[in-house]
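Here's a solo chain for you in structure tokens, the form predicted on its own.
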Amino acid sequence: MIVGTSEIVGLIIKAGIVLFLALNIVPIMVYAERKVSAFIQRRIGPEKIGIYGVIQPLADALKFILKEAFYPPGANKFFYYIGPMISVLSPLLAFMAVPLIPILQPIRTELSALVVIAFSSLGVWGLLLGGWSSDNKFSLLGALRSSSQFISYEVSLSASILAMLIIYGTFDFVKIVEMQGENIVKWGVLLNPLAFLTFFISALAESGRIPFDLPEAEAELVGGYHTEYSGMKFAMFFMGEFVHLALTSCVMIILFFGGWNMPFIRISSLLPPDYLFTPVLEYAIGFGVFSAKLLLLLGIFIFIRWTWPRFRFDQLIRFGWGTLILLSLISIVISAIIAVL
């Protein structure tokens, strides 16, 4: 009894660490892409809410608090009200089983991949029942192009997962970056690149940005699925977007990069064997590390929004089916005989 309840404590303290850090990614990201697209664009961005504008989003998020919560008179309710908190849970609970280094993954189990893909693949619900419950014409062709665009992608994405599951024959992520470690010739990235390509590519299209953000095109659809929405079930879209941007890169480092370890170097190396903290500071050091590579991938992601043109739908679609999931295909293949040779 007394090992169940220390596991229970356990388990909500790690999911309250995650949780804490999966949404501080929010304004960070917030802050970042503003910055990002008005250095881009030659502005200054924002500047007046605390030191360079750092504090803007907490005004953001306070603005979205005291709005007023907009209800359109022929919406359905329960799933107008559903959509946004299913956007932004499915992210949430898929980042309870990604391993921000050993200790810090809050549902341990050998089949975390099959756990992440299970949990990510439920935020297209959100959009659709958002977009259709709304009672609005563009928010129901938004929520079409959603479920059109995600179920798409959501296949070549899997099987680029898929192949690099099969070159390390494990579905546990812990597993997958001791076995890449400090040499970079295992990690994901350089055995199999057109995995990455095909990963990179379908983790941009899931999360609904440029040049993929058809579900949202402003010019078109005015706002997409979320046209009708008010205040924070408005903001909660965009949190649930961030938030799986994020999973998606952590998925990305784990397969591709080798997670927490540093190339060329073991960081248990560089630190004293004997000493009583060795073990807090390889686990510090390495969660530095990972939040490196997740803060590179996301100002990819960003500088990738500010300089890219949009797709049309057909091509979008196109692409998807077409040239993508082919490439996906032909990665599995190289991955097959990777692991047989």
Given for the second form:
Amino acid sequence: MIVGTSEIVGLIIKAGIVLFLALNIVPIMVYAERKVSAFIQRRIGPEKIGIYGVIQPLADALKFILKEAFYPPGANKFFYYIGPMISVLSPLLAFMAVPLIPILQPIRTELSALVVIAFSSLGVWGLLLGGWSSDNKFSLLGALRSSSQFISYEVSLSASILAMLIIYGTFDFVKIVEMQGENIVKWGVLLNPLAFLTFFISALAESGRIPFDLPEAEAELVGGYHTEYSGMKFAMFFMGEFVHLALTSCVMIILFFGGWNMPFIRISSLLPPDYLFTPVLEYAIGFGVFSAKLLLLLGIFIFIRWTWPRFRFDQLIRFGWGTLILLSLISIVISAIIAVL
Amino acid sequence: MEKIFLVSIYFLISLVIAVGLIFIHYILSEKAKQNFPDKFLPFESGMTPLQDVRGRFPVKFYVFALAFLIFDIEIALLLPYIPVVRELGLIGLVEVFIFFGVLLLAYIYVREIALKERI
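Please give the other form, namely the form predicted together with the partner chain, since only the form predicted on its own has been shown so far.
Below is the whole assembly, all chains and molecules, this chain first.
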């Protein structure tokens, strides 16, 4: 046995908690999105099932499970099934190195930023394989369009992550958050605002949110890469999208908004120093702060989605290659100057 | 070594989730049956499909992939700079400027020539 039993049990517990939280973002986001869209469009939204319709996502999931297990006869069956699996798997795997609080990082590693970049960019394979294999011209075109969008914006996304890593001088997310501390001046968003801007815009594009939601532009394409998908396989693409959104929000909080640090107040200064449960309370408050920031960011994402119109494909590509990549490369140079001086 | 073991346990747990979702769907749902004549045709706005789907497609998407490759490798080449930013100091900064000078040529080429009429 190479690894002790306690480590394996600890990993399983941590992985269970993190995966549970990551997957539970999906029903929360579905419900919040429907309620907020109703609020913006002056409708009521879901209200029949449960109090204020809170059980609606559960009913949706049940319906997704019970739908007819259809697959197109001309499809390449292996890739057809593996597409949605990859698109759920890649953000879930990337969560292995995301520290919500220091003890909740399933795999403790110095290279957590690299792990997150590597696994989160695997999601393109899922939609490319799904669109290619499902034997439909609309799916193929949608998959090509979406994958060229995703790889175009991935350059600026990883360039702006790189810019922040150069400022902190480490790949380790836990160290990055500890370096930012409770002093708001040291937070990444104030150290390099340009990198934050490019990261935010490319995070919107990477998770296919509205100004850039060409993958599912239902008025232009029939449905994009998931035209031939139904039931749970269709829902898995959406789960992958929402979990990916939660992942990029977590990375954004860690890199730019001080992670589990409360602004202006050091958490340990609030608690009595020699009380038995002080460490537990410290972690609990830190987790609460992190979740509050996460929910705030996701709320901003939802509001953006229901406020903005959609770009055209040529505008999207011109903006990505012409403006955003140049800005993110400039932000790398700015970070190098800040770090050295 | 033990890190790889732990990572593979984590991978197995999330693989069980991903496969399990499809498996639950497969077990609980009813089987697909042909109760309408055209149900199993690919959806193409009501047209009967004429040719194979996986034929030719516009090559411009391939150009995006090539351009992406250049810039992704550039990012990967900058990764070793991160742990030694403060040790290298001013020399490292000068080298970053030279690196970006060369990269700027590639960027101008991609933007003004390779993707000019495609974007």
